[in-house]
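Next up: a single chain in structure tokens, the form predicted on its own.
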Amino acid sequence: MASKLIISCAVLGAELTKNSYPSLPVTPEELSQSAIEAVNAGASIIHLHVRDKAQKPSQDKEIFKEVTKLIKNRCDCIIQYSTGGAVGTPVKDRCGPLSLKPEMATLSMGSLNFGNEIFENTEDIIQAINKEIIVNGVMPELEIFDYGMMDTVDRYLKKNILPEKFHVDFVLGVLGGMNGEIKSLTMLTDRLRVGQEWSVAGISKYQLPLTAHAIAMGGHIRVGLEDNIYYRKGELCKNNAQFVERVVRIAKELDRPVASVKEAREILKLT
């Protein structure tokens, strides 16, 4: 029997600008408000990137601290820091916010072409971030963009490099990574250990079909402006909460109850 559905919301990514999406939340106040709206709509996890005063992607620990405080002052949720930063961010900066000891943080399991750029995650980078995750007692969410990254996961598990507890998120549809077709998702989930909780983030047009299939398959869901700005073809979404609300409706129709924040912590063994 599948566990209750955990909904993650990636309220902001590193690439999007207000030129493409004028209502993009970028200030600490805007980010926290968008996160709170998503939690009120049904999200349990907030996947967090931040921006500096020039609206540029940042791994500044103090900005992460400020946004986290603003969110926590108004609601309870699991806050998951991105260690990806933006393409080209030095690994030391990517690790910086981990000293704040968030409940979760991402750990990308390999390099890939990211459009016309390279999202670099060499063995040294993966292990450096993983070390800081362990030192700070953070649960990693292993980000899988391509099939070969599952081989890296298996290799690290055999060598006892990864923490005992982790979550897996399949990010599908990135240009340069694995596409978001359903067969891609089933290929990847077949590689998981029995009982491993997982989620999927479908990029752009893949978000909605992957959401429906993952719910039916017993997986969890990530939605949000980092992954997609269109509610349907040609129609910009109103905000992050609108995506979460749709997931809640689909889950209800598929008889898959949505997890509360407390239940999400229990499912992920964060408590």
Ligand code: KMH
Contents of the next structure:
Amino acid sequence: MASKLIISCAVLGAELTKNSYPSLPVTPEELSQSAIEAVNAGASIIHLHVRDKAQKPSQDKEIFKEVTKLIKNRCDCIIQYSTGGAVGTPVKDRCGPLSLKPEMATLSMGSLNFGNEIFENTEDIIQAINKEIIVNGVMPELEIFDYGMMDTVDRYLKKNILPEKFHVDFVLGVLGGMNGEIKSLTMLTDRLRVGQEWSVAGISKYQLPLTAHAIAMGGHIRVGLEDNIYYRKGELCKNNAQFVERVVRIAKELDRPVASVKEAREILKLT
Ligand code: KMH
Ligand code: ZN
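Please give the corresponding structure for the form predicted together with the ligand, as opposed to the form predicted on its own shown earlier.
Below is the entire complex, every chain and molecule, led by the chain shown above.
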């Protein structure tokens, strides 16, 4: 039987600007408010990127600390720091916030074209971030953008490089990565070890169909402005919570109970 549904919300990302989404939450206050609204709507994981005062993507540990404090002051949730940062962020900076020991952090499992840029994750980069994740006792979420990255996961598992416990997230629909067709998702889930918990983050138009399928397949789901700004074609979403609310409604119709934060920690073996 499928576990209860864990909803993650990627509240900001590194690529989006106020030009394309005017009410983008960027300051610590705006970001924490949006995260809290998402949690109140049913999300139990907040995938976090932050911005500096000039609204530029940042891996500044102090900003992560401030946003984390603002969120935790007002609600309990699992906070997952991005180690992807923005395209081109040096690996040392990408690891910067890990010393704050968040419950979770991302670990991208390979390089890919990211629009017209390259999101670089060489073997050295993956292993350097993985090492910092282990040193700080953080649970990684392996970000899979393309099919071959599952081979890297298998190779690392054979070599015993990865921590014992991890979560897997398929990020599908990046321009340069694997598309978000349903058959992409089923090909990827076929590669997982039995019992491995997984989620899917569908970029843009893929978000809604992948949500419905992941819920039915027993996976978990990530939504949020980092991945998609449109509630439906041509209509910008109101905020992060609106996406989470829709996932909760679909899950209810599909008879899949939504996990509380406590239950999410149990499912992910974070406790
Ligand atoms: N901003 C992307 C280049 C992550 O958060 O770990 C990478 C990213 C992945 O967003
Ligand atoms: Zn991210």
